[in-house]
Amino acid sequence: MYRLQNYIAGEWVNGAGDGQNLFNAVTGEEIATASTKGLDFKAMTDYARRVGNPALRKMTFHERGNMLKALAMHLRKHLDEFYKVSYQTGATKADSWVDIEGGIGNLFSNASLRRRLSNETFIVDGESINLGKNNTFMGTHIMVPKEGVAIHINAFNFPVWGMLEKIAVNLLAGMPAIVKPATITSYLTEAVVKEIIASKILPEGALQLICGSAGDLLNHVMSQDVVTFTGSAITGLMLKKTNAILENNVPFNMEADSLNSIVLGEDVTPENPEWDIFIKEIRREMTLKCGQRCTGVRRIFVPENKIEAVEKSLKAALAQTVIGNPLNEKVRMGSLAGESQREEVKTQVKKLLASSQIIYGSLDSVQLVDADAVKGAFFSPILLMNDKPFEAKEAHEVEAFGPVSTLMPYKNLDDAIALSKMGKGSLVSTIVTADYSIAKKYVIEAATHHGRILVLNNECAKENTGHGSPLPMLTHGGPGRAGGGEEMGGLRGVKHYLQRTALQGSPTTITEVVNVYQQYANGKSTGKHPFEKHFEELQIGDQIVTEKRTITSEDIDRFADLSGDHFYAHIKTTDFTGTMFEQQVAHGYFIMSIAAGLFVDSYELNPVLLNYGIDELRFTKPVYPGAEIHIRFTCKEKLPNDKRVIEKPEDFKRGDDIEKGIVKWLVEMIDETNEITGVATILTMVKTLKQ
């Protein structure tokens, strides 16, 4: 019998003893054993902090992002291997796609965040703040990777996605991870980690894996560590109370199973497209992954005058679901993860039956294709009816983690909102409506109890990712019973693994520390125009101060005629009584255009390839005829620009063969009183010396 291995301190090792037996969820055959007995969990955490953490902290965000991208591309080459193992968990091809390719997609998505960050080992967080009248004292915030290890305790339902969506974030942040998947499906996690380690893309110590019990792992956490948990609220609460977590104030991010709801708007009738959208969404949520999703629909709220019609439609939709061996192409729903899970779901359904009745499905039988109901962990979709949702509390307190949902009526939208909140906090809620006022009321009033809300209608039906699909650029978590945590969320998720520190000093000092030019810092004059320098030659703070240009009334008139902008403030014959201006004022965009004319110094070809944007453009003081404008132009920030991956010759675009970087420039528009009239950041692409 194959023994799953643990990856500890750079080596694949077996746990002691017989271990826990693991079974094929479809056939019931024993496929592996898992054990962590005898492992030194303290040594694991020490190794991660001593070896993995320094290696990752030395890398910049761009290097870490490219590391994730390389890992994602590598794993995509082994999809067939992962799918073969995934079928043993009872997952269909569609289920496995969400788990495997969805997880890899998370790597790609988080890798792309590097483009929003400096090529540094830290983040400058938020806007800088001027703290002195004479512009010599300021403050900002930086965020640096914590010096500990991220410990991820994951659920059984997504053995690949659950791991990759978490490590993508901590690795990008610069922290190593110890992953503890749920034992029942850990054989799939092990298969993926084996390929990750074999790729040698991650630095040593960046990832460790334990397949089996977590033992006393959490007793060894320290203040620089982060713990995340996905699973039941009861288990999460127990882990959160670990003394070491409480004593060291260790961040604990919990994403717990919750009683998520879907609401049919009062405006929707069987004749509307939203009706079919509602029915299809429930069927998908009940049957995808055999209902084993922390975001699955558990409570269905329908206007009481439509409850019978919805019941009929749902029964018909569920009856079309082919259940059985996930290797069979006709099958649309596989099995639960194992026999123990099937018994758990049965137990929970029986609790729900205290106040509800089964209107579709059976606890004891299920019609299958190409499978044995005795050997495999198959389970019928169960649709329950609870006709008194405000009185019977079980539907709002008990979760059957399988293809089980409860249908309940509501009288009006206020009731629907109140019922959604009776779950005491959930990961997600969906409202299906074509009425924007209904959507707004539901979202604003229900948002306190939900981590995510999907407003679903015919406008977004084709492109929407579904009630149960968390996305890497959006937060995943929820209040109350759902755990109170937030996972993913783009840069929000990354910041869970960083320490934010307020930084104070002079603008020049802070510029030198963070390598991003701060307004009013000393500039660097080299006698060479910055546009004549290649990417590598430019230094942060390289600066020129231009000659002056006098603004005339005729300039303003000509710009108005050229642009078509004849706003009253730009017309010299305007009576300016009661306005904010004293006389004819120059267009802000005219001043910005003049700025470009002043700081662009050469008609000759130079390393600057193009100007592709303006950020943070502000006009801070009116410019009247007679004003003398000059520009202070400073190299603010430099960012790498990865070459586009060209898979086919026909995809080649002009310029793809040019090595280049992104340079941000601070443009300050200054008048004859030495006051700033406008400020902006422009972005250019600049050639590198290496071509």
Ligand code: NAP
The other form holds:
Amino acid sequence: MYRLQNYIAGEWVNGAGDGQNLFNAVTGEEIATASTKGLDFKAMTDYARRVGNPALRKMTFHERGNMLKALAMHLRKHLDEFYKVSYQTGATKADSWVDIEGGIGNLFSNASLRRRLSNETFIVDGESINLGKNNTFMGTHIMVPKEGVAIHINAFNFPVWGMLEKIAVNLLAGMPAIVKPATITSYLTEAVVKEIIASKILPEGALQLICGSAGDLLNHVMSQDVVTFTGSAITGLMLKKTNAILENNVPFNMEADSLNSIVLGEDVTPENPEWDIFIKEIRREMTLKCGQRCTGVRRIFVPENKIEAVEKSLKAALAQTVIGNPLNEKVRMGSLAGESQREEVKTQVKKLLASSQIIYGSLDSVQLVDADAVKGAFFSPILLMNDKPFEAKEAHEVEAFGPVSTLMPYKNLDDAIALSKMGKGSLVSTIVTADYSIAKKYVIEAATHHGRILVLNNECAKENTGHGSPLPMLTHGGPGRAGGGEEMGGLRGVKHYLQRTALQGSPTTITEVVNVYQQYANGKSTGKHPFEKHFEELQIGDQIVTEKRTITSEDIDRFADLSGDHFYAHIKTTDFTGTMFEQQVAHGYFIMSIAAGLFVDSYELNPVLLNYGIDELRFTKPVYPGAEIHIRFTCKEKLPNDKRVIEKPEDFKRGDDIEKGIVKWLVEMIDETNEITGVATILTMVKTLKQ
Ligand code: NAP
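Switch from the form predicted alone, shown above, to the form predicted in complex with this ligand and output its structure.
Time for the whole complex; same chain goes first.
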């Protein structure tokens, strides 16, 4: 029998002893054993901190992002192998797509975040703050990768996505990971990690894998480590109490069971498109991955006068679900992950039966295509009805981690909101309504108890990514029972693995430390206009101070005519009594435009390819006719811009073949009294030397 291997300190290692037997969820055949007996878990954490961490932290965010992209492209070449293994977990092709390609998509998504960051090993976080009247003292925040290891303890339901969605983030942040998938489906995680390691794309020590028990791993965590847990609340709570976690204040991010809900708005009738949208969403949530999704719909709230009609529509929809061998193309729902899960789900449904009754499906039989209900871990979709949702506590507390959901009536929106909160904290809640006021009330009043709220109607139904799908750009997690954790979420997620440090000093010192120009820092005058320099030649702080231009009333009149902006403040005949202005005032955009006229000095072709936009623009003092404006123009920040990968010639866009970077410039618009009348950060694309 194949023995799953653990990847430890740069080697594939077998655990000792008989190990735990792992089975094909569809056929019941034994496929592997897993053991971690005899492994040195302390040595694993040491290795990650000693070898993986320094290797990753010395890479810049761009290098790490490109590494993730390369890894994603590499894994995409092995999809067929992964799908083959995935079927053994009972997953259909659609289920596996979410797990495998969803996971790889997560790597791509995190890789793209690099574009928003400087090419540094750290992040400058948020805005700079001036702390002195004379502009010589300021503060900002930086974030650096923690010096420890990220330990991920994952649930069994998404063996690939569960790992990739987490390591994408810690790797981008610059921390190594130890991944411990749930043992029952760890053979799929192992297959993917084998490919990751074989690709040699990650630096040594960046990833280690445990297939089997985690032993005493958590006893060795230290203050710079981060632990994430996805699984049941009971296990999570037990692990969270580990002494080493408490004593060292180790962040413990928990994603646990969640009694997610969907609400049908009172406005929706069977004639509205939202009716079918509601029914389809529930069917999808109940049957995808055989209901083994942390975000699955467990509670369905319906206006009491529509409950019978919903019951009828739902039963009809569920009856269309073809269940059986996931390799059969007609099959829409596969099996649970194994026999132990089937027993577990049955036990949980029996608990729910204390206050609900089954209105669709059966605990003992299920009609299958091309599969054996005794050998495989198949389970019928089960719809329960609970008539007294305020009295029944089981429906709001017991999670049956399978294709199981409970239908409950509500009287009015206030009741629906109160019922949704009875889950005591969930990952996600959906309201299906075409009425914006219902949507608003539900969102604002229920938000305290849900990590995500989807408002679903006909406007977004086609593009809707689904109640159950956590997206890498948004945070995933929920309060209370759902664990109180937060993961992914674009840069928000990355920050979980970074230490934020407030930084104080003079603007010039801070410019030198963070390599982003801070207002009032010393500029560098090199005698060459910065627009004549290529990307590599530009230095942060390169500065020019322009000639002056006198603003005239005629200029303002002409700009008003040209732009069509005849706002009263720009018209010289306006009576300015009681206004914010003394007299005709120049348009802020006019000053910004003449700023460009002053700092763009050359009509020759130069390395600046184009103006890319404005990040921030503030007008801080009115400019009246007679004012003399000059510009201080400083190179603020440089962001590399990788060439797009052109997969098909028709995707080529003009300029794709030019090597370039993004340069941000600070534009200060200064008047004759030396006061700043406006500030902007503009962006340009600048050619690199290598073409
Ligand atoms: P579980 O039994 O709680 O196991 C979760 C993980 O904890 C597994 O990797 C398990 O490993 C590990 N574990 C158990 N005891 C441990 C110990 N003493 N030390 C270290 N690790 C230990 O949950 P599951 O059955 O895998 O997953 C189903 C549950 O996860 C459901 O309740 C579901 O709601 C929840 N879930 C939540 C989310 C979310 O994002 N909120 C996502 C997916 C799933 P072994 O397999 O080796 O026991």
